[in-house]
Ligand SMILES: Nc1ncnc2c1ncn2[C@@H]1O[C@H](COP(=O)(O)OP(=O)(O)OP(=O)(O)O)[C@@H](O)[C@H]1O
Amino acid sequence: MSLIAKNLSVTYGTGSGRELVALDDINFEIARGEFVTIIGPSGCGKSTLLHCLGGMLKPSSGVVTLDEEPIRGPDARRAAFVFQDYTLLPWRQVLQNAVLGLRFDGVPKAKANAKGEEMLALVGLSDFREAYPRELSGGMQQRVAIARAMCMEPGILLMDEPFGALDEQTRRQLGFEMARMLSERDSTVVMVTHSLDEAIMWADRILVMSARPGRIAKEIRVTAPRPRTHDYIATEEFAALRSELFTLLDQDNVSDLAESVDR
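Now give the single chain's structure, the form predicted on its own.
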């Protein structure tokens, strides 16, 4: 399995009749089981890129393929999303929320519930299957959202700032747990984040985007094997990678980063 973006560009029309180039000539390939993080300055098109990968947005030019088949629209079995907003239905219990995609897909209730139970166990929420979202913490609600996405057994999991609404301690703890789970399942993941630590701790590769128009300015490989533990934060590799990312994304360097892609 491979996810390929080839010559991908997105241009928006504006109210004044002008065109805004959000993404310009994006090219990369992601192999089965890879965890890739995308990082870049605000407004560079990270979420736009993710929406193109998941078929929620049609590119102006270029193509996205999964297993050599073009992605022409959303399909949760091919690419499932996890957003910062948990998007749980407040009137449904945890298990009902977890199997929502399966039920919409026509899967019989008993079969859907069995898969939902499996995924809730995976994210440590079996004991909360009958709870309602309001009874859960933010971190627990995000686990339900991840279980819902995993129920679809997608070819690729697309995560857009999945822990951005959580406090730092919860964010870090849940991040380590989810990274371990996804690594053990050999899941293919693309995650957008603003956190340098998350970008490094989770990824096999980091795609650094330039300021708009968004382009892949640099690809950085993380050589430490996954899943990584808290001890990795104290390593020389982590410190060096964090310093490199910080320098690349420093506000004074953003324009230089964009210009360097043109050369």
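Positions refer to the first chain, counted from 1. If you superpose the two forms and keep the largest set of C-alpha atoms that fall within 1.5 Å, you have the rigid core. Source: prediction; values computed, not measured. What changes on going to the form predicted in complex with the ligand:
Of the two rigid parts that describe the chain's movement between these two forms, one contains Gly116 and the other contains Leu57. Two rigid parts account for the change between these two forms, and C-alpha superpositions put the rotation of the smaller relative to the larger at 17 degrees.
Taking the form predicted on its own as the starting point, write out the structure of the form predicted in complex with the ligand.
Just the single chain follows, nothing else.
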């Protein structure tokens, strides 16, 4: 299996009639079981790219293919989303939210609920299965959204800052849990993150994006075998990667600033 983005461009029409090039000529290939992280300044088109990969957004030009088949629309079994705003349906309890995709897919209730319970246990929310989203914190809601995506046992998991609303501790713990599980299942993952550590820690490959127009500025391979333990953070390789990323993003921010001052 391989997920390929070829000459991918997305142009948004803005309210003022101007056009905004969100993605410009993106090319990459992701192999089965690969864990790819995407990092880049805010507004550089990370979410846009992820939406294209999952068939939620039709690119203005170029194509996304999975095993040579062009992706024309969303299919949660093929690629399941954890959206940046992790929306849960407010009128459904946690478990019902988690099994939403299974229900839509026609999976019998008992089977769906069993799967849902399993995934809620994974994200540590078994005790909240009957709670309504308004009773949960932002981070807890985000974990339900992760469980909802995992329930689909997707070929590819597309995650847009899945740990964004979590504290460092939970973030790391959940991250390790998930990374372990995802490696065990040989899941393919594309994860957008703002955290340098996260981008390096889980990834086989890091795509660094630059802003306006959104391009892949650099691809960085992380060769250490996965899943990695805490010890990896202390290695020289980690430190070197971190400093490289830092410099890349810093330059990008500077050019970003310069651009906004120009206008």
